[in-house]
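Only one chain comes next, encoded as structure tokens, the form predicted on its own.
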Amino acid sequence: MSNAMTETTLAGAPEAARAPLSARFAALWAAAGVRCAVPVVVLLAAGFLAPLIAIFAYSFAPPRSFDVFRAFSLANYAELFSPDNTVWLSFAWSIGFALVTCALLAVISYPIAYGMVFLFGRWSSLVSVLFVFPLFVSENVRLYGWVLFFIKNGVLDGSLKWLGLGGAPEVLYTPGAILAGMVYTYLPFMLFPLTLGLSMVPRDLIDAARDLGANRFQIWREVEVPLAMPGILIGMLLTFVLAIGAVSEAKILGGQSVIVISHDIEIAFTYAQNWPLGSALAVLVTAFIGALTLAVFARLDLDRLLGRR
């Protein structure tokens, strides 16, 4: 019986391969999953793939021109990799800010996420709302609120002078102010993936480790962190990707005292009107982030993260 079924399957396979392309396309279109995926594919093609193709094409256009798809030049990449170009300093600033932001947010968010999962109980929803609520206000509005608070003769400085304490120190327009603004802005993007990761840690395993004599640090190192690692990696990746493209914090809180890579891209597309160079910069940043994303997702078990096993 098994041999007969195998022969029938092997005999039908060449016939399916010889079927007309239109028939195979019709059979594929008949699948409900394919039809449901069409809107998503169209949206991704129009909103994601098409702009990427346009940016990639512009990066090979002659400098300070709009001859996209009509001319080919490597002058933009040659300028980027020139030893005299300072764009790598901006890139280093962006990477540095993003790395430090991720590190600080991991330290800040972990205790909050732990409390939301294991300690706060019914108050966890309220804590989540408190962290989500600022996202309903424009980022620029929130950052300008920081400026009004910390600026000379602003809220903090004026209040301290009124109390006779001599005024507040100068904190605006420094790298520290930029970093503080980034930590404040991207806190929810680290917190909620961390909360998701910690919620995947079975409480029974923690209790079992405690019963076997493990101390709190050993439980954290051997049980909590390994099992919560998918959420930790997603939170750090999401925060890093957003932070490396941050520009508002550097412009509003830093006063352009530090030029980040996203600001260089904006200048190339606006004031300099050098779209090919801006596109080459964007391709460089996209390639770096894409390689980092692939490296992180190669270490993630998405089936486990989504609860499929």
Contents of the next structure:
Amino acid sequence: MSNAMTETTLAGAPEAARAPLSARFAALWAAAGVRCAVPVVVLLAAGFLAPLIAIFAYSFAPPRSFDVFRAFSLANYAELFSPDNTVWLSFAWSIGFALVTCALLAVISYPIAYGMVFLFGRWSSLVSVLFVFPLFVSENVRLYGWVLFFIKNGVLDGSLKWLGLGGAPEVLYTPGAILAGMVYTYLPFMLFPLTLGLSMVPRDLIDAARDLGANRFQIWREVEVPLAMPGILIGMLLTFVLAIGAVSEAKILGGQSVIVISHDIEIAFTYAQNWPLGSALAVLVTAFIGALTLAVFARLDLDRLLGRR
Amino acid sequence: MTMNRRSVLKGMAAGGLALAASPFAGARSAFAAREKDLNILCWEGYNSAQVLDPFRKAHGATVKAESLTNDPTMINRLRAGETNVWDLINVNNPWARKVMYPEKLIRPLPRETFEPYFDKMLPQFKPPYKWAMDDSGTELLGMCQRFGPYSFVVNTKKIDRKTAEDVGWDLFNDPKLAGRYGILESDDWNVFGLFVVAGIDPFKKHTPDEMAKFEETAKRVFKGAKLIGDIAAMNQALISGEIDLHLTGGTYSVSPARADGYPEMRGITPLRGPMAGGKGGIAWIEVTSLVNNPQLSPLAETFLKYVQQPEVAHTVAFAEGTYNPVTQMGNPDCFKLFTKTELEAIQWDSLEEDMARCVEYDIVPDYDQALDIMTAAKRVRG
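Switching conditions: you have the form predicted on its own, so give me the form predicted together with the partner chain.
So here's everything in the complex, that chain up top.
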């Protein structure tokens, strides 16, 4: 039976290849799945692909022009790669912040995720809600809240002075404040994939490892981390992608003590009115993130992660 | 058919135009019935419910207003083809006369209908008012309402007003004040301010030496800034004591803090400076014009008349966000609506003398180059 089906399929394939284009399209259209997918395809094309195409095309327009699709120029890329251009500093800050944020969040989130999966029991739902709850408040509002907390004569400084403790150290408007803001903002985006990853580690394997004489470190290194790796990687990727595009932390908490790459793109599209240059920057950032994402997903088995096999 | 770069570009062009046109497809078909539609591109304030709701109710109109916070973006929206979308554009003074009318992005107003409104404005706006007219002085290009001096802001408890006005922009050259000032995130105005701090008139073509001086000043001033941020961040930092003064600011930016009970925060107009006539301050005046829309809404002119009414002009002056003087304060019926607190918030006590010390906002011929230098200076401050 199975062989017969295979033969039929194989015999049918060249037939289909020889069929006229309209017939092949009609056959494709006849499939209910394809027809049902049309709204999604249209939505993705209009909402996702169209802006990307526009940005990509703009990056090849002459600088400070709106001649998109009408002229072709590599001048924007030439300017970005010019040795005189300091935009690499913004790239370096953004990548640096994103890497450090990722690393710190992995270290901070792992014990919390471990607790939520293995230790907190029925309280883990409550802990989840506590971490999700701040997401209901706008990021900018939360960051302004931190400014009010840390600002001179603000909540912390004022309280310490009132207690006669001499006031708080100056932390606002520094790269350190930006990093702290990013760690705070992106914590849930690392925590929940990590929790998912750790929940995939069978308890039996940990018990078996312990029975066979493995110590706590060996269990962590040989069992927990490898099995939770898909979740760890997804968390790190998600955090990195979000953090590299972050701008509010640098603006609000950092007082623009450094200019991050998203801010450079924003300046190009607003005050500079150099849409082609802003687009070229956006294309470079997108290409960098895209390459990174592909590299990570090449190492991931999503089907396994989502429990399909 | 052979594929080459030209054919690919043509294909991209067709696709791109189709994509670009799609969001406005619905809007175009609706142009046939625009009697009840009005679209306004403006600075914040005109988009507030306090200003728009009574108009919507009175005319049964659908009014859409988009607010942006810099002029070049708004002008380029029209250049990019959105003259089909907007009916009114509200930008600062030079753009109507020097850019938008010559580029046919706006159309003149009927002078006989609208010029009489200027008669009731404050004395310096009496017709024919330069920035409302075209170069030939025959066409009326827009209506004026909000205006104000815009140089820098100090906490007068830390630096008294007299000192600030006398020392002027050199405050930002004083090494002792490094780390005690902020810079408002308003890059086009910061270009003006940094030129003036460097002792150079911003509104002219600059020599390489002047640009080098500008670059040195930009790097030094940005390096010495405690923070760069928006109006809320500047006022918060002033009130908390994080900073004592900030570059680029005036009634527009500091009025919310003054209205909140901090009258010691004050927009300063220096006594002298490197600009024409030895003036030390820069002022802005908004001009609202009719967009050269092929299907212009008849409500556009109606709206311009509506905002001239004393009550509405007062609402515009105190619409959400920032508080500003309005030209209609020359009309006693409008002026009497302002309370003492409101007049204090907009620094009415010194408005006339401050404006007299100001040149009017103009276009910097080499703005692109200066902005690039300034952006690079910001990058290296970290």
